[in-house]
Amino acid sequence: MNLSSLSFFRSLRTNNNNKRQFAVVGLGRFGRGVCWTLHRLGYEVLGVDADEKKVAQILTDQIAAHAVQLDSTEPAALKEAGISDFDTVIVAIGNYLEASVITTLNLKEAGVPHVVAKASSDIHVKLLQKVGADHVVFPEHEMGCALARSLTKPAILDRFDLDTDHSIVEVIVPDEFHGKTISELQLRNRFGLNLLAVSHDSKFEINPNPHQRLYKGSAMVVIGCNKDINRLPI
C-alpha cells in the first residue's frame, strides 16, 4: 500500500460503517464488479451510468439498491441526483479519461469527502490527483504486475507490497527447509526475514515455535525487503 493513501483509509475509518453509503459512477464491469460487492456487503449503493441499457441492466441483476441514468460530467446533474451527500463516491469511467476527469472534479467541488477514481494509464493517474481525488487505482497495471510475478516467481503464491523496497509473502516452503525446524532455518540472520505464519492442515498458525519442522508443499508467510526476498531458494 502507498503510503500516500494511509490518510485516505484513515477518514473512511472515522465513519460509521453501518450508515455509509457508496455511489458508483459507470457500470461497466471494474464498476458493477465494486456495485455487485458492496451490495452483497449489506451497504446502500447507487449505480450510476449516462447508458441507459447499464443502468436498466444493473437493477435487472440486483446488484444494486438504485440506480440512475445521468450526465456525471453536469454539476447540475450530479447534485439533482443528490449523490453529494454520499460519503464515497467511485468514479469507475477509467477508459474515459475527460468524463473521468471531470466527474472527479464535479464530484470534489461539490463537496464528496471520498471520491475514488479508477485510472487506465499513468497520465490519467496524475490528472486526477490534480483535480483532488482522494485515492487512484490503476487496476489494469496492478495485475499486469502481480501476473509478472507470478509468471517469474511462481512459488510465491501471493503477496502485499508494503511500499516500493518491503513486501509480505505466501511463499511454498523451499526444498532445502524441508524437515527443518524455524530454529535451524535461522530466517533472520541468514536472508533477513521475519516469519510470520506456517500452514498447517489447510490451515496458517501464526507466530510459529521455533522448534516447528517445515515441510515441503506446505506454505510460510515472511516479512521484509524485496531484495532479501529474492534471495531465498524458491
Ligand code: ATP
Contents of the next structure:
Amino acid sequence: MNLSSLSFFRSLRTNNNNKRQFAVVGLGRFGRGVCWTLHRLGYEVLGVDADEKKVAQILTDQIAAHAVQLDSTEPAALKEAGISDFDTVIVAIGNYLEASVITTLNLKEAGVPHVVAKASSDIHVKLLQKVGADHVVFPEHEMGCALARSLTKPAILDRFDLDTDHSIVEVIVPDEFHGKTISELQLRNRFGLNLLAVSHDSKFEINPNPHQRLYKGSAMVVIGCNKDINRLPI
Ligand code: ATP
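Having seen the form predicted on its own, please provide the structure of the form predicted in complex with the ligand.
Now the complete complex, all chains and molecules, led by this one.
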C-alpha cells in the first residue's frame, strides 16, 4: 500500500474539479504538511483538531482557510462541522490508534466519499482498511522503503508504482547504453521494458524516435515489471 496507488487516484479523478474541498483531521506534523501543500496549491482546506492551540496555530500560520476545534471521535461534532460535505478527508492521527480508527469509521458512516488515513503500524493499516478507509498511507514505512531503494539503486531518480509488481521509473541512462540508438538497445526484447520518454536539456521527449541515440547522464523513463527494471545495468 503506498501513496502512488493508481486505483485510489483513479477514483479521485472521477470527481476532479477545482472546487474540491479537503478537510484534514489531526494537525500534527503530518497533518500540517498536508494542509500546507493543499493550501499552497490553491485548495480550500479545513483543519480540524481537538487541541485548540493547534487550531489557532494553523490559522495564525495561514496554512488553512478554516479551522475548527472538535473531537473527531464524536459523530455529532463532525456532523455539526459539515464534514460529510467534503469530498476528501485526510485522517492525520498517527499516534492515537483508537481516535484514528473511530474517526475513519465516523467519516465513512457520514458518507465522505474519499477518506485517506495515516497509519503508524501494520495492524493500524489493517484496522483502517477494515473500517472503510479508501486509502491508507504509512509514511514512515514508505519513506524507509524509498530510502532503501534510493541507496541501493541511486540511478533510479523517481518511480511510480502501478501495482506491487509493475512500475514506471525515471532512470539515468546506463553507461552501457551510451551512444546507442533506441532501436539498437532492444529494450523490449532484452529487458521486457517499454521506453516512454528520454530527457533532453531538462525536458522530456515522449515516445522518442527509435533512431535517437541515448547519452549517459541524461534520463529515460521506462515502464515494466519490477524484476525486469532491476535487470537494467544501472
Ligand atoms: P507527528 O506530529 O508526530 O508527525 P502525527 O502527524 O501522526 O504525528 P499525532 O501525534 O498522531 O500526529 O497527532 C495528530 C493530531 O491529532 C494531534 O494534534 C492531536 O491533537 C489530534 N487528535 C488526536 N485525537 C483527536 C481527536 N479525537 N479529535 C481531533 N483531533 C485529535
